[in-house]
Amino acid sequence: MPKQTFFNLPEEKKEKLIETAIDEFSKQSFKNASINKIAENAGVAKGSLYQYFEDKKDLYKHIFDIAGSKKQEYLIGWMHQLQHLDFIEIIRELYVKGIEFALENPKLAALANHFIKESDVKFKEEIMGVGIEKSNLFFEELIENAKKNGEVSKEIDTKVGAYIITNLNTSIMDYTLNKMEYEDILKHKEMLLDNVDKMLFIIRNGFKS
């Protein structure tokens, strides 16, 4: 996470640095992204970046966290319009809104695209850590609300349920990406949503005959 020196910067300078980093990481993989370019385009000395962040990975984590927070805020902003839907329908609609978010934020979508293609599993797990925690908390709240409405059994463990949904989300995206590129998912969302529907059918009905 950023050092205190970063938070002490004027708001305009912080925003410029973040925008520049998002731009670079949206164009390049983490490995190929250039700290020199980020510093140059942000109008700061390269050495200054290491006063704000430990290293390139620390900066990347912060950018990834910002991207995740923006997406979550976007989805939460839609929640009040989804109250007429049941628990499973809300989860499906969140996928639809997630695709819309990607289309409305092409640089963040490109950042996600590069990240998905990273081959280092440990690196991906480390970067996704904070995002997974936020996702779990989001679905915990959703499950608790569904319990109050009588849509979800009170016998369901909320934390386990949220953990399962979060990991199913990751799995269904990986499953879809085995069949098509991320860019194609945004152009042809029907395939992703078809897989989502199959996943949600299992969640709703289980494996019982």
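Numbering follows the first chain given and starts at 1. Note that this is a predicted model, so its numbers are computed, not measured. Each form is matched to the other, and the largest set of C-alpha atoms that superpose within 1.5 Å is called the rigid core. Compared with the form predicted together with the DNA:
- Fitting the two forms on the rigid core leaves the C-alpha of Asn149 displaced by at least 2 angstroms between these two forms.
- A displacement of less than 2 angstroms separates the C-alpha positions of Leu9 between these two forms, with the rigid core held in common.
- Annotation: Cα of Ile164 displaced by at least 2 Å between these two forms, core superposition.
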The other form holds:
There are 2 protein chains.
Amino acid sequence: MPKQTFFNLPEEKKEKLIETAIDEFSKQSFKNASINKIAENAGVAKGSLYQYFEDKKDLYKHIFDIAGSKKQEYLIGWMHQLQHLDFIEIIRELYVKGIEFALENPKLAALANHFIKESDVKFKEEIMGVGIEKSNLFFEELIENAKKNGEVSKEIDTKVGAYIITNLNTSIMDYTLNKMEYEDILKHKEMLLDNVDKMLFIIRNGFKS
Amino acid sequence: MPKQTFFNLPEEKKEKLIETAIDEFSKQSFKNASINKIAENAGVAKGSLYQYFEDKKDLYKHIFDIAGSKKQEYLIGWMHQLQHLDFIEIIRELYVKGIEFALENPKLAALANHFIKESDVKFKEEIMGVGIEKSNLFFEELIENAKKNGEVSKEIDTKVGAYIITNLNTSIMDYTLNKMEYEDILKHKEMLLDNVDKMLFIIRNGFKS
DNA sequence: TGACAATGTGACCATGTGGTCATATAATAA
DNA sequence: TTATTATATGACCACATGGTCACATTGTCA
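Next up, can you give the form predicted together with the DNA of this protein, since the form predicted alone came first?
Below is the entire complex, every chain and molecule, led by the chain shown above.
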């Protein structure tokens, strides 16, 4: 948690700082990101940074929380209409919303992407708390429900299914972020969505002819 | 390329060095790996290291090549019997061989894993050369052939299909390496193989009931 | 005005980095 | 033996890191 001093700061200064930190952490992994650069680019003395945050991890955690909130905010308006969609449609929407979020908030998406690739499991747990499991659990419930509805074959292992869906989701994200630099975004989005549909066709029907 | 001096070294010294470098690069990303530690742990002066290799990247490249050769070596004896297997069986074998390789050569697998997660695309190309596309191309050809045989639905997009298969492969690897620390390997292998089959069931048939 | 607290600051610290180079040592050739 | 070449070495370089702290500046009450 940031210190009280940070919250007392004028809004403008807070935002500038957060913006700068997001910028750095979206370019570098936690370890390689530089407190010095954040301080410099935010136009703040390094000493001040340590008056606002306990340490580097505290700063990162706060930035990470903000990214999480932003994404949640992004999804929340859409969550309630989820009931009218079938299994594949829900997954599609999730993938699509993810892509859209990444295109609109590339830095936040890149930040999350760096975090996912982090190999230090203890560090991950420290930052995320119990939230790690949430995404997987969501998909598991989704599959369980779809099984009851008869939309999804009962022969399928729920956990493995959720694992596949999650992994393809993160790999779409990765793909999106990497391609983003090279191509014009709009054309690119079309292509991405096209690929999502092709992917979902396979997810739904499998490779079998 | 290592300098001639390196190749002139007595076998034992070369191996000790390579072993040590593999150890370091399996624990850390390229950037975070430490030349100092490699020199120290190998019992060699840092100056000597720079008499053998141009720079850090040169060392890494060489280690990476070795890892590649080892894996190729591992697969080569098995590749020829590939013709007798059907589409899903080939993929299964590939996943299984990958898991086995990772369990038998955890450091090399971890090294490769770190490389895959590397975000600097230019760096990746520099290290891998044109080889990046190879894996994807292999799967694409596999799918194309299976389409001709009628094993795989013609409605499926080959590139997207290859992408899915590749990504699940790397995510299995990731999963394997992460779980490895916690559990007894043999039990763990059983579980992994079980999960591979469950995964392939979905790959083959899709989620649809 | 003066007193006290809250903020801001950057020189400084210990540690680590990849890389260099003058010099010492060993091996080889004449 | 001497002269020449190949190899080994670690002090040293410039730079960067996260974090600290004594001190300066500002804001807020009385």
